[in-house]
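Quick heads-up: it's one chain on its own, the form predicted alone, in structure tokens.
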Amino acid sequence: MTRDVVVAAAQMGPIAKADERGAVVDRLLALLREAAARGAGLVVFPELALTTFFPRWVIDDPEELDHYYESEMPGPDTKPLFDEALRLGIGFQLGYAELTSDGHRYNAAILVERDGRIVSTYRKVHVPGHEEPEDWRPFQHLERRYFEPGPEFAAHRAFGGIVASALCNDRRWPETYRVLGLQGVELVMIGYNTPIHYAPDPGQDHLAGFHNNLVMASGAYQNGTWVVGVAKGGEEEGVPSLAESQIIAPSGEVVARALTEGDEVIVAVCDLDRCNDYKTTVFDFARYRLPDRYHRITDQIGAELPPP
């Protein structure tokens, strides 16, 4: 007896600045239906899946800025997605910009069970980029201007296992996976928007795909968990973004990978019991972890060099 969850990574191609929400939701619906037709019980959509990646611009007009955020979920534009998922008996994770009732702005992802129940709303913890425009950049990355960091990484019981959400830059940080691993996570879902050009160090550009797999595969293996990474890729508003959506087993092996930079569904059967192959052996935390030796991880932020 296995605990199989058929997971679909619903990669998206570019969303133009002028695209209306309804048109974008129509694309999400098409991906959802394809995933359901291929037997998926859970569909993972990208980060900021309802709009173009707006942090690449300086936006001073509050009304224009608010246009990119959702103040309720589901709202009028997204309710058709919720309704269709419920009709199909399929769950999903959706990334979007969230404006809370008390004025907080988060880069968020909502997780919805197959019965339509909202399991969680995750707010991105590792917010990258910069707060003020920098003229030397060919395009801006102003996430820190438009979003505040979320409060925590939390795992939840859903889809027959222990699951969790993360977003984009979170995938680069080992702490993301380890905090979730310490909650017994068996499936981590990560939507991302990643420009291939990294302005602070262009020498890393050709490694974007390698680094993308490296961090997610390492997180999967070192914590005995499935990892699903889902991109919004292709050239969006003149900025080439990484695609390469993939589903990674607890072994660190890629079991499904997108072949295009556009709207594409990849599917894998994820046996959650495979996590125990690693959680009860080489990464048996209860037996092998020595947290009293790791105090620097929580006691300091920046590097402190040894004395000369």
Contents of the next structure:
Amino acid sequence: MTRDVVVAAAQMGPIAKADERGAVVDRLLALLREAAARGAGLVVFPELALTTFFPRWVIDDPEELDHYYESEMPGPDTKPLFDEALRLGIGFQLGYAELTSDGHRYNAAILVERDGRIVSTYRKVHVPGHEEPEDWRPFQHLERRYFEPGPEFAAHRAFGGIVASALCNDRRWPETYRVLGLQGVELVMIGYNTPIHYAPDPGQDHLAGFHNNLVMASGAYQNGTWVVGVAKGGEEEGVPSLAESQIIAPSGEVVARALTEGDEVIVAVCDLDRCNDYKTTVFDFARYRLPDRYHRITDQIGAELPPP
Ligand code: ING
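Having displayed the form predicted alone, please output the structure of the form predicted together with ligand ING.
And the full complex, kicking off with our chain again.
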């Protein structure tokens, strides 16, 4: 007995600041069609897949800033993608900057089923970087200036299983996977924009690819779930960004991985029943977890050191 979902990671190369949404959507359509041609029923696009990664700049002009956000999804620019996906009978996740009607700004990802049903709109919980410009940096990472944190991690029934979205920095935090694991998640889809250079500690730069796999493979194994990580990679507006999109099994093994730093589709047959190999044995939460030993995880924000 298998419960197969054919999943495609649709990696993107750089999006230039000058690129119009129409040209970007044309790239997304080409990736969608290739994924469909290769049998995928679900395509995962990167984080902020419609524009260049604009938090790398200080943008004080409100009109210029709003240009990077979507106030409706689908909107005129993105409707062709929704229409083509429906025609092809393929579902997808799309990362974008959301400006809500009441003025809230989120780093968001919408998940659409094969019949066009909108399953969910996830809003990034872990917002990294800084709020104020820091001129010691070679480029800014102002996500905390431009986005509010989302309210929750939620898993949903879709694609024949239990699925969820996360975004970029979320993948580095074990809480992301465990909160979803406690909802029985079987597939976590994570778009990312990850500069190779980490200004606060450049000593981490050469480990960007290692850390990328480390956190997603750990999250997959420790929660018995498939994990799909999808990059917008390559050198974008002068900033080298990690590619290495990959599809990871509940075992933690990489079953597909991108070879380029550009637009590239990788595909894997994800048997969701493989999750139970781990959920009913090593990580049988109901049998082995002891939450009354774990209070610090939700009671504390930062570390509280033992008394001297
Ligand atoms: N980008 C990066 C990420 O978490 C970062 C920020 C890079 C944090 C490297 C730590 C180290 O992959 C986003 N958009 O979250």
